[in-house]
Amino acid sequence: MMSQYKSVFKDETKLDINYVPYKLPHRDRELRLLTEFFSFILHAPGKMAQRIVIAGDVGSGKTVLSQRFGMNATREAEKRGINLHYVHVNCREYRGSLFLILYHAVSVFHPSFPKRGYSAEELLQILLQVLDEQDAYVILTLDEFESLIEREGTEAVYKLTRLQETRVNKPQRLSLICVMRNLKILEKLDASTRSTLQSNVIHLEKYSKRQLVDILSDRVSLAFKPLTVPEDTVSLIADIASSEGGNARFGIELLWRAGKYADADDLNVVTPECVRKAASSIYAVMRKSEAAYLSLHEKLFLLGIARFFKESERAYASLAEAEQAYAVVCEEFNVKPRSHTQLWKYLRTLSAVGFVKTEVSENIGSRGRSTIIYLPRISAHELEKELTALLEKDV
C-alpha cells in the first residue's frame, strides 16, 4: 500500500464540490452586488425582504457564490447581534416538493418537528411564526428552483414571493435567493409572480479559459503540495472545461482525479497524462469503432500525436512536432508520408471525431501565430496500444 506521504496532495478536500472558498475568482463583482441587495438586513433588518434571482450555466458558480454570500451574511449579522440564518436547499433533492422545502427550513429552527400532519401553507405559517418568536431572519436560497416552478406551477412561488402581504405591520423575515440555469423557465409563471423574481437578476457568464486557469490554480495551491501540479497540466484542464461550456465544477473535478492517477501511479507530479486519463475515465471518447473508421494516414497521424505526448510529457504540440513524429511513423511503417496541406485536412477531420483539439496560439518574441494540438479526453498510452493494433492489421 502506498505511504500516504507520497501524495501529491496536501488537502484534497479543498476539491470536494461542498466546499466553500473564501476567495471567488472572477465573481468578485457578483459578491459585491448581492452584498448590496442585502445590505438592509444589517441596517434595518425586518423593515424590507428581497428577492433575488442568480442564473448562469452549469458550473458557472452560482451555488459557490450564493454559499460565500450566506456565511459572510451571517457573519456580520453575528458582530450586529442580528439573528440571521442563511438556509440552502437543492429543489431537486426535494423532488421539488414546496412541502419538503419548507419542512427542511423549520428542521433548521426545530431538529425533531414531526413531518406529518401539515400542508406547506401550514409549514410556511409555522416557519414564520418560529422567526418571531426567536426574532430571527432567514435568507433562503432555492437551488435548482426550476425543480420546484416544474413541479408545483405558479401556486407555490406566489405564496412564497407574496408572503408578507398577509403579515401587515409585521417584521419582513423571510428573504429568497433563486438559483436555475436559465430564465426562460420563469415564462411558465403567471405575470404577476413573474414580475416580483424578474426585478433583481445577477447573471453569471460562462468562465473563459483564463478565468478557468485563475480558478484552477487557487485550487491547486489550497489542495496540492507545492510544485506538484504544472502550469501546462492546469492549462490543458482549462481548454477540456472551457470545451464543456466553461464548467469550472467540471474542472475541479477532472483536477482532483488528476491527482488521483498521479498518487496512483506513484508521480511527484500531475503530468497532462494524469489528465487524460481522468477525462477518458469520465467519458470514454476513443470508441474503437471510430478509430477503425479513420484512413490509413489519420491514423499514422494520430498515432505520431499520441506518441509524442506519451514521450515528451507534454501537454500541447505544435503542429511542425506533430508533422515530425508522423514522419517517423510513416518511416517505421514503410509508407510514404503526405504533405503539409493534406496533414491540414487529417487534423481538421481528427478535431471533428474528438480525438484531438487545436488551438491557435500568439508565437512570442516572432511575427505571426501557429497551431497547437492536444488530446482532451483520451490517454496518449491507450491511444498509441489502440492505433498500433489497427495499424499492424492495415499495413
Contents of the next structure:
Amino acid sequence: MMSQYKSVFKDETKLDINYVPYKLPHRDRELRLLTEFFSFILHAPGKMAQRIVIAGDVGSGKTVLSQRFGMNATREAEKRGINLHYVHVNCREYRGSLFLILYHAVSVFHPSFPKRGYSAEELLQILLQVLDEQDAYVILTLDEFESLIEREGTEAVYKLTRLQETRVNKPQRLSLICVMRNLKILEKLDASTRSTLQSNVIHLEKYSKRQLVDILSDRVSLAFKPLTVPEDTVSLIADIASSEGGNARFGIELLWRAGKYADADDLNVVTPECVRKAASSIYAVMRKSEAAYLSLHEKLFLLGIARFFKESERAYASLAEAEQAYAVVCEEFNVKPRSHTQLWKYLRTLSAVGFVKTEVSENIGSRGRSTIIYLPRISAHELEKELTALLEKDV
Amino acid sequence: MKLEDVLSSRLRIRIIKVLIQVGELNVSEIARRINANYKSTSMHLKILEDEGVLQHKTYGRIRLYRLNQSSPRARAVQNLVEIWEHANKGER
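For comparison with the form predicted on its own, please write out the form predicted together with the partner chain.
Zooming out: every chain and molecule, the one shown earlier first.
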C-alpha cells in the first residue's frame, strides 16, 4: 500500500519567484514613496507623467516593490474609473530590444498585433495611439534596465523619457519605472536623459540579517504548515542569504529547497541540516581538494563541528560546544587535542576557506559576547563522510 | 449587397470564422490563416466592411480588422457561425 503523502508545505506557490506578497516587510517606506511619486495618476491622470528609477542589489526587493506598487495602483485606479495598466517588462528577457519591449506593451491591448512591418519608433507612436483610443494610462516598468541601455544606447532611452514633447496639449499617458542594480550605467546616457532619470531615484539598501529573518518568517507563515520551520532554521537561512549580499530572493529559494529536502526525507520539520543540504545543492559541491589541504587538527576540528550538527539538529554551535566535539574526535583518533588559542586559529582558517561561518553574538541572559559557528553551505552528513575518509588516510 | 452574395464566398466565411476565433488581426495574418493571397483577402475584407460586418483601425501601416460589434448584422453572423460550429462539434 502506498504511504499517504505528507508535506511540510501548506502552499509552496507563496515561495515562487513570481509571487508578489501583499505585505513587503522593510520596504513600506519605499512603497509609500513610490505611491507619492505617482499620486497624480489617481488625482489628475494625463496632466503629467512620471519617470522613476529604482536601484538596488540583487535580491533587494526592486522587482517585488514595483509589482506590488503596480497592483495597488491599478486597483485604486479601477475604483476611481481610471483606465490604468501596469506593465512590467524584463528588458533582459527581450534582449534589451526597445522594439520587443514596446511590442509587449502594445500586445497588452492588442494581443494579436503583428510583429513585423514597422520600426520601434513607429511602435512607440502606435502605443500612444492605442492609449489615446482607449483613454488608458500605462506605468511601464523596465526591469533590468541595464540591458536596454547596453543594447539600444542613449537614443532609445531619450525617446522613451521625452516622448511627451511631441504631443503638446495631449494627455500624458506613459510613465516609466526603470529598475536597475547600479546607477553607474546611467553614465552611458547623454546628460539630458540622465538628468531626467536621476531626479527621482529610490535606492534600496541591502537587507540586514534581521530584516531577512522578518521576510523569511512572513513567507514561512504563508507557505508552510504551522510549527514545521523552527526559528533556528529561519535564522540559518537568513545568515546564508545575508552572506550573499542580503539577497532575499536567494533566501526564499533556499527556504523552498530546504522544505523539499524535508519532504524527501519524510521529516515533519525543516531542520538546519535540510538547509545545509539545500545550500550545497545550490552552490558548487565542496571540492574534495579543499578539505585535503587542511592540517590534521583542522580536519579533526571540522569533523567535530560536523558531528555536532549532525547529531544535535541545531543550526548554530558555540565555540565551547565545538571544542567539546573536537576533544571527542581527538580521543577517537588517539591524538592529543590542541589548545583553545590554537583552535581559534583553526576556526579562522576554516572560516576563510568557507567551510564554516562564525558570528559574534550577544549572550542572552548573561554578560559578554560569544562566538557562534554554523555550516553555511555544506551538509553535515556529507562533510563528516568526506573528513572521515581523509582522516583514515592521515592517522 | 444581398445576403446570398455576401455569404456565398468561402473566403469571406473563413475570414469571419478566423476573426470570431482570434478577435482582431492584420491583413497579412488573415491572408495566411485563410490560405489566400493579400490582394484577394483585402478585397473580401473591404466587402465585409462595406456591409457592416467588419471594421478596422489603422496604426501606421497596420490595419487591424475585427467584427463590428455595434452592427446587428455582425452579431447575427457571429451567432450563426457559433451555433453552426457548436452543432458540428456535437455531431463529432
